[in-house]
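Next up: just one chain, as structure tokens, the form predicted on its own.
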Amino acid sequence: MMQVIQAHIKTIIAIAAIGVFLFFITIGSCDKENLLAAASLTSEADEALSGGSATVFDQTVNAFALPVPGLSPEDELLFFVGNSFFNQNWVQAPSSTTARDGLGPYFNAKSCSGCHFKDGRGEPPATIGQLSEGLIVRLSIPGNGAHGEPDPDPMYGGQFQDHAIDGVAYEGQYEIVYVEVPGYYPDGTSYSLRKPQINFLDLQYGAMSSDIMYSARVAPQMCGLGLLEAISEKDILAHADPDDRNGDGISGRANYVWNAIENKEQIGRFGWKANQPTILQQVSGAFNGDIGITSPYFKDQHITDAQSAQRKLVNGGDPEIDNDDLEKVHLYSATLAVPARRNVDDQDVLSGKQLFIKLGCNACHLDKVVTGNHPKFSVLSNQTIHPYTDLLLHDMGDGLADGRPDFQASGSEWRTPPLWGIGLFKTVNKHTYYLHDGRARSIEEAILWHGGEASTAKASFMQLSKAERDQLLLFLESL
């Protein structure tokens, strides 16, 4: 009898033990699920709206080419008229197409879209003599002009023109030769960067100055320019730290440039070295410098003494684009919407965002800004935007230096470029060339070129595991 009782007791104990075991297994599973839930990352409210209410949800080849929502019917009509002037080719004068003649006599492109195809990003030329697909070469010699601007080369001016109208010799040609620079991450993963060298060929008007300085510049994406113009000067300067008083190794500063339209010095916001103060001046300067079209603000054809015979050529009027048509292109350029971000709730993208902040990348690439009042387009005012730029100059080190000062920007300083839209370059422009001269073949290569004030952030990026680096790149590709 006693043996039977003992057997029952053992059975009861065994059942109880199993129950306790299952209980703790269940509790452990719940705790694990709770911990995973706690570790789950979430996006911020409206994080996909890179341009605030000036955002469009489009991931196609037209992602950079759409007007901001909320334009008045009149402005929307002018937007599409401006679009036609942006995209159609200019022709040599005299021509029956009087509204679009006056090309050259020297030029890099025949239209705005020749550099900004689909309002996107340009790329280095694949062959010598190729009509520009979005890269120009700036020229200067030591010294400054009357307002602090770079001094042009006496023979070839301030911009190298590799095309000319019929009957005129182009200035010359150039080729870009790349040297591969191999390297390794601390974990042993290899990479290779390409370092560009520009060679000038077939110069038609004599030798350049012996102390010539030159810099290749790729045309950036056009989206969101008006929003950047709407950021108040006070808010831009709030992030400047020229003497690095906080000791973080980052000393962004504003470039002060000459506003030729308003005849005053002003903060530069546009261009790779922040050498243009407004969209109107940027547009007018591009018409003049890239296509050879004069406007009410820039009437010089930039014909040097060595090219003086071209001063007798017939032009397309004085000016070749009048203020009314120029303002349509101005409106178009200022009111291009920003494409929305993709995959903002993806856990790897959110982890990449955390790493972006942890590494200090957002010290220059500001992730959130509130615009002020835009003086011309109210639809751009008071918007919470995510441009990932501070619009300030930063020393990026010897690796990226072009050695060519531009107003107050030194030869190693560059404006922080906005990152919105960078994940769509391949869709819109069929390439993934980054940085000011298109040398980087991927976002990863662009990061690895960072130096100077960005040296610490780059070193921290290199210390990440392969999985973490991939997460950071996924985040950037979502922008």
Given for the second form:
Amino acid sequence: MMQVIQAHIKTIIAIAAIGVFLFFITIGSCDKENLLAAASLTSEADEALSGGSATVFDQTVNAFALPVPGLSPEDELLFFVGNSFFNQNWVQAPSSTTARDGLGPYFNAKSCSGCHFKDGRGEPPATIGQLSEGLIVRLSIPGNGAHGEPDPDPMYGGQFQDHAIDGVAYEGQYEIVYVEVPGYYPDGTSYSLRKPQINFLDLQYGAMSSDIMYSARVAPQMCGLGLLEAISEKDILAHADPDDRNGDGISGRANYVWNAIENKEQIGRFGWKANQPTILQQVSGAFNGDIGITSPYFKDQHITDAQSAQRKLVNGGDPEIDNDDLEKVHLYSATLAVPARRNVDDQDVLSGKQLFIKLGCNACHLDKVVTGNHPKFSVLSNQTIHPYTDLLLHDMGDGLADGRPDFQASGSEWRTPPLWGIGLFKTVNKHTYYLHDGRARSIEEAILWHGGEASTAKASFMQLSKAERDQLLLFLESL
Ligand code: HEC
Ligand code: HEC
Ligand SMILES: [Ca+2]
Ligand SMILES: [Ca+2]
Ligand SMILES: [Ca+2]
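Structure of the form predicted in complex with heme C (HEC), please, following the form predicted on its own?
Next comes the full complex, and the chain you just saw is listed first.
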């Protein structure tokens, strides 16, 4: 009996000793130098499930292209028909293929997937005059329309189309030229950022307004959009801090934009400046502006009064895509699943995750959000997701400013983009261009462009050791 008790006491002492040992290791790890030597870190339960149960485990070129698991068989069928509408090229009317004629007269690409290739991230053009692989240039002049929308250029409208159907002159061409801006980390490591400059060329309809403002934007990855739509307005606003009352230098605010389909003002969620309230309006707007296809919601061809000669051209029907087919593309766009994270248990990835929080990146790139009720797809409701966005606008400083307000977003404000999937562009899209206009050639460059409200986070990133910076980047690659 005595021996048993003694044995127990020995065990207790041993456990206590291990406890004290671990305690000191933990204390030590708060010290920056010791981060690498930290005791083994563990991932949270379900950490890999970025989209909750709307997550898929494909890591191939199809990682962004799959439906959320658990759709009804009818919806799954609509998803695949929607997918073919998303991929197919529209053709000039008149044509024997009446289901997909009506391209243009002005356009940037012939299909959605021309820009959202494999539902992934678009890229800036490599050569002048090529069909867009994801970049569009929005235009406006100072002032606002009746619903707070940007005022279009009288001649070229709200978007610059560098393509047109046979017999019509395109609006013009553009080139993007880059200037290298070198810099150094405090530890002496050098880097270089490329600053883009757009030049309009060969304008076919006269000069643009002298006070023209323009904004180049690449196509975002399409995954998880329905989940973002399912987040309640209340939960978005809970993170807004327009007057920075908590004094952390970060003052996210919602964009309020016009829902032209339901005739009401609403929080914007989609697009780089959160200038679109719903997936349906974004999709209909894309058909209209990017491809030249009219729909029940955008009944007019995307041409300005100054271009009204084109109204007499043959169109592809009235409207060119009907409600049924539009709904299929809408369903498709709302039910693309989110790819699961990779390497969540890797010690460097886990250290990188700790750094992400320590640097305050998650003040804007929220790591955990719970969706509300999705009116149509219950699989998207009440999901714990890791989108790494607050869907709010932040002033990102002069370096990233486009100088073109969009509804209530100023010329230097951008919506925090979701970071889910950003480690897969290389696989899906064969490039690693980041930020609104694809100027960053790597995730590292994207961080180095942060300014304004994110200045402190950027400065703290720069203060890290090279090994720590690599850990943070490994974490971001795992998203
Ligand atoms: C010419 C290139 C191009 C084409 C073609 C195109 N898009 Fe886009 N798409 C973009 C760009 C650029 C944005 C970001 C727009 C902005 O920020 O103002 C975008 C944004 C979106 C978004 C919002 C994504 C988000 O994360 O906020 C959706 C949804 C979308 N597009 C769907 C479509 C659909 C559906 C089609 C086909 C009807 C289509 N797009 C065609 C370039 C394109
Ligand atoms: C004040 C809010 C804020 C903070 C803090 C912040 N970001 Fe961002 N982040 C943004 C916004 C807004 C953009 C988009 C800017 C643009 O495209 O011009 C962005 C873009 C990015 C991108 C590129 C995403 C893409 O899809 O192209 C990455 C990567 C990123 N941030 C990582 C980080 C990291 C890492 C940190 C911490 C060191 C951080 N961010 C801190 C707001 C923030
Ligand atoms: Ca048309
Ligand atoms: Ca135009
Ligand atoms: Ca604040």
